[in-house]
Every structure is written in structure tokens, then in C-alpha cells.
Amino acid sequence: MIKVRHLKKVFRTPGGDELTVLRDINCDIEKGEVVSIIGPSGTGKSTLLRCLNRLEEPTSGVIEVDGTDILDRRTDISLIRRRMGMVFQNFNLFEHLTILDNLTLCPMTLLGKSREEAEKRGMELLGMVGLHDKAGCLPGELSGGQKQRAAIARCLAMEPEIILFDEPTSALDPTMVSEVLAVIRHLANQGMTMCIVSHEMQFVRDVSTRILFLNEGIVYEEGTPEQIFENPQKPVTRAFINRIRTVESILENRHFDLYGLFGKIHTFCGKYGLGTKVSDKVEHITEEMLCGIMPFCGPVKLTIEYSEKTSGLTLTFRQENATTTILDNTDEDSLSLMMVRGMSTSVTEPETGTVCVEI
């Protein structure tokens, strides 16, 4: 239904500088697909969604909807938008109208439906999203979750062929998220074509037929939920999916500041709530590796990775100029190596000069 080629979006800052948010986006959305767009904050996910119906004007590129170039100035974008509904983060309901009136206004004025016809369909949709008894309420009388469900029903009242969801749960209290996601799941099961920007990773995995991972202004990686969540091909994708947090240090020689490094480790562990026991273990392993095992034939790079998804920690010690394997050249009876093995779940050397310690 939608074809995007070489889409670029550049914003101009108040100071006159150019900020490229979308650099070269290429993707397709087929009829009946549920395509989710994920990625770090600031990578242009919402901007891409808004470009698809020209709420943002792309700087260059091609967007086709069923073969119609919507960036062509001769294209009636209002007709395209009737086919492509959008649900926003902050509901955008008319606060002075009842919920039913919110649903009937556009079908009556834009689709030419009679009030009776529009109200009948409006009540059907409110029943579908569990708000049949809220038809006469004003938006201010509803909870956040109920408002978003009403916004979805309003979108459906225009009989769209595709719905764009721009982080539909980001403005909600956590207790209200599930009720909105349940409605979106219902639409997916009915075969509605949808494109969803979301930070709800479990929901994205459950509902999507395909996932686009945006990074550096491009579709950095795409695939099925199984491919993206279980076997991402690129390190940046893997780090995002596993919510990996890292800290790095370059240690030039054996006379590095050990206690300064301990302070950095303690701060890192404290930031992610790992506790003093874990912090102490990381410090002990680090001291034994750097002071008793690493040869220091050049700078040593220490990388500590913490996966919020698995709660696992990985310490990677990389000897820049190593020509021989480190573990093979360390006496198995070495007290330092025995202590490191005793405090970890595994100690491996995946490549010459690089030792990985899993905790």
C-alpha cells in the first residue's frame, strides 16, 4: 500500500543550522501488514510517520500510496488522509464535544453521512473499544486510556485503509497501557493495515508482522519479530533490543588509576541499580584481570556491558597489541585466574587478546 524511496527530512534550527533527521529511508508497507517502527529516541520514528501523510513535508524522496505519489503537488492530500487515519500520542479529541460527537463530526462533514448513520456507526465503534456507556461524556470525564480508545474509535469512524499509530501509549499511566494495546491487537487480528511507532517492545513483538529498526536516519535493520528480537544482525540493534548499557575505559599502561576506575565502575553499577555486591564483584574481577592476567603490551580497553533484559553483565578486556592468546599463556594455577573463574559464570577468549568475563 505504501512505498517509500530515498526519503529525506531536514529541519532548520532557530539558529539557521540544518538538522538531518531522516537521511535515506527506504521501506514498503503491504496490505494487511502490521509494521512497527522502533529505535532510540531522536532517530526520526515519529517524523517518518508524519511524513507518510504529509503532516511533515519531506525534504526529498518518494512516497507512493497505491501508486499515487503523495508528494506531487497535484495530489489531493486530503483524499489520501481519509484513507490513512492517524492516532496521536495526546489523543487530540475535541474537548467541548461529547465522545459520540467526536466520532460523528468528520464522517458527517467529510464523508457526507447522515447524523443517524454516523451515530449508529459511532456507537458500534464505541462498543468495540469498550466505551459504549461513555458516548455522552466529555473527554475531560475519561481516563487517559479511555481517551486513547476513543481516539482510535474516532479514527476508525473515517473507514481508513491504514492506521498510523504515533506512540499511542506514551502519554498514559502504566496501568492504562494494556487496555489500549488490547484494542490495537484486536484490529491486527481483523487484518487492519497498521504502522506503529512504539517503545512497548513486548507488544511490538506480539503484534507485528515486520519490524523496522531506525538508526542514523536510515532503516538500519528490518525483519520479522523473531529475526529482530532473537537474532539481530547488527550490534546496534542487539544493544537496543537487549537494552544494553555500556561504560568504557582505555588504560594506557600498568600505572593506570585503579581507584579512579573503581569509582567509574561504582557509579555505573549504581546508575542501573545493580547493588554494592555486584559492584564489588566487578571491581575484584577487574583488579585481578588488569593487575594479574593482562600482559599490557599496549593500551587495554575495558568495556562493561549490562543487559537490562537479561540482567547479565559482560566485562571485555581487549589488549590492543596482543600477538598471543592471553588465557593459554596464563598458568591455570594462577591465583588471579582462579579468582576470576570463581566469581564469574564463564571466562573466554573469543579472539586473540580479547578476554570476556560473564557474570
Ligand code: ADP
Contents of the next structure:
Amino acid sequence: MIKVRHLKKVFRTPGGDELTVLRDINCDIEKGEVVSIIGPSGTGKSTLLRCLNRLEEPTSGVIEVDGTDILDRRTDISLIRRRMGMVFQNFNLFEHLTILDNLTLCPMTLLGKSREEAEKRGMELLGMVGLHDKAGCLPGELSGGQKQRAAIARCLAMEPEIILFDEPTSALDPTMVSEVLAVIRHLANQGMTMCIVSHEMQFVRDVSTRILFLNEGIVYEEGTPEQIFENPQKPVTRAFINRIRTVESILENRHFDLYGLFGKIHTFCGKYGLGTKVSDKVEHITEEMLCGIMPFCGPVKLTIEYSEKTSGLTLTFRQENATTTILDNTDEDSLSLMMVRGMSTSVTEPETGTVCVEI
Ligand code: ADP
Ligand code: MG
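Structure of the form predicted together with this ligand (previous: the form predicted on its own):
Full complex below, order starting with the chain above.
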């Protein structure tokens, strides 16, 4: 239904510099699919959605909707937009119109429906999103979750063939997220074609037929929810999915700055709310590993990874120029090794010279 090839979007910043947000986007959305777009903020997810219905003018590339090139000057973009509904983060309801009037205005003016027809359909749609009794209210009288459900109903009133959702729940109070997601889920079950930008990972996983991970201006990785969530192929995707935070230090030799390193660990743990107990443990393990176990036959690289999803912490000590395995060559009676083992859930050496300690 939608075909995107080599889409590029360059913004000009106020300072006059060029900012390439979308470098080379290629993707397809077929009828009946629910395609979710995920990725770090600022990677151009909104820009991509806005390019799809030309709210944003692409710099170059091809976007076809059912074979029609929408970037062609001769294409009537308002006709294309009518087929593509868009739901925004901030609802964009007409504040001075009642909820029902919000739903009937465009069908009457743009689709040429009679008031009776438009109101009948409007009430059906309000019923579907659970707002039948709010028809006469102004948007200001509704909660955020209700406003967003009304915005979805308004979008449906235009009988779109596809709906683009741009972070539909990110402006909502957490207690109202699920009512909006439930409506979107219902549409998915009915076979509505949708493209959803969202940070609600569990929802994205449940509802999507396909997921695009956007990063560095390209579709960095794409696949089914299982592929993206269970078995992401690229480290950046994996880190995003598991929300892995890392900090790295290179210790050149034995005389490294231990207290400087402790400070860095303390800051890292504080930033992710890990508390002083965890931070003390990480420092203790680091000291035993670096002062009692690592041979320092070259620099040692320490990487600390924290997964916000699993709450797991992994400390990796990588010995450059390692010639022999470290753990096998450490005395089983080594006090340092016993202490590290005692404070962690596992100590392994997946490859020669690299010791992983999991907490
Ligand atoms: P996302 O939705 O993934 O968070 P956006 O598409 O909103 O990302 O923005 C991507 C980048 O493009 C950001 O760095 C943003 O500042 C920049 N950007 C977005 N719109 C404009 C604009 N109209 N002019 C200049 N820069 C913009
Ligand atoms: Mg955005």
C-alpha cells in the first residue's frame, strides 16, 4: 500500500547548518499490517510519519501510495491525506467544537456527507471508543485519555485506509495510557492498517505485525516482534530493546586511578537509581578484579552494563594482549576470586582474557 524508497530529509537549522535526519529510508506497508516504528528519540520517527502524508516535504526519494507517487507535483495531496488519518501526541481537537462536531465537521465539508449521515456515523464511532455520553462535551471537559480516544474516532470518521499514530500515549497521565492502547488494539484486531510510533514496548510487541527500528537515519533493523524483541541482530537494537546503559573505562596499567574509577561507578549507579549498596558492591568487585586477578599484561578495559529491562548488571574486564586464560590461572584459593564469586551470580570467561561478572 505504501512504498518508500531512498527517502531523505534534511532540515536547515536556524544557524544555517544542514541536519540530515532521514538518510536513506526504505520500507513498505501492506494492507492490513500494523507496522510499528521504534527508536531513540530524535532519530526522525515523527519526521518519517510526517513525510508519509507530506506534512513534511521530503528532500529526495520516492513515496508511493497504491502506486501513486505522492511527491509528484501533479498528485492531489489532499486526496492522499484523506486516505491517511493521523493521530498526534497532543490530540489536536478543535477546542471550540463539541466532541460530536469534531467528528462531523470534516466528513461534511470534505466527504460531502449530510449532517444526519455524519452524526449517525459519529455516534457509532463514539460508542466504539466508549465516549457515547460525551458527544455534547467540549474537549476541555474530557480527560487526556478521553480526548485521545475522541481524536481516534475523529480520524476514523474520515474513513481512512491507514492510520498513522505519532506517540499517541506519550502526553497522557500513566493511568490513561491503557484505555487508549485498548482502542488501538481493537482497531488492529479489526484489520485496520496502521503505522504506529510508540515507546510502549509491551504494546508494540503485542499489536505489531512488523517492527522497524529506526536509527542513524535508516531502517536499522526490521522484523517480526519475536525477531526484534527476542533475537535482535545488531548490538544497537539489542541495547535499545533491553534499555542497556553502559559505562567504559580503560585502565592503562596497574597504577590506574582507583578512586577516580570509583567516582565514575558511583555516578553511573546514581544516574540509574541503583543505590549505594549496589554501587559499593560494584566498586568492591572492580577493586578485587583489577587489584587481585587481572594480570595487566597490557591495558584492561572495563565495561559496566546495566539493563533497565532485566535490572541485571554485568561487569566485563577485558585484558588486552591476553595470552592465557585468566580464571584458569587464578588460584582457586585466591581470596580476591572467592570474594568476587561471593558477591556475584556468575563469573565466567567467555573468551580468553575477558572475564564477565554478573550481579
Ligand atoms: P523523533 O520523532 O524520532 O523523536 P523527530 O522526527 O521529531 O524525531 O526529529 C528528528 C530530528 O529532526 C531532531 O533532531 C529534531 O530536532 C529535528 N527536527 C525536526 N523537525 C525539525 C524542523 N522543522 N526544523 C529543524 N529540525 C527539525
Ligand atoms: Mg517524535
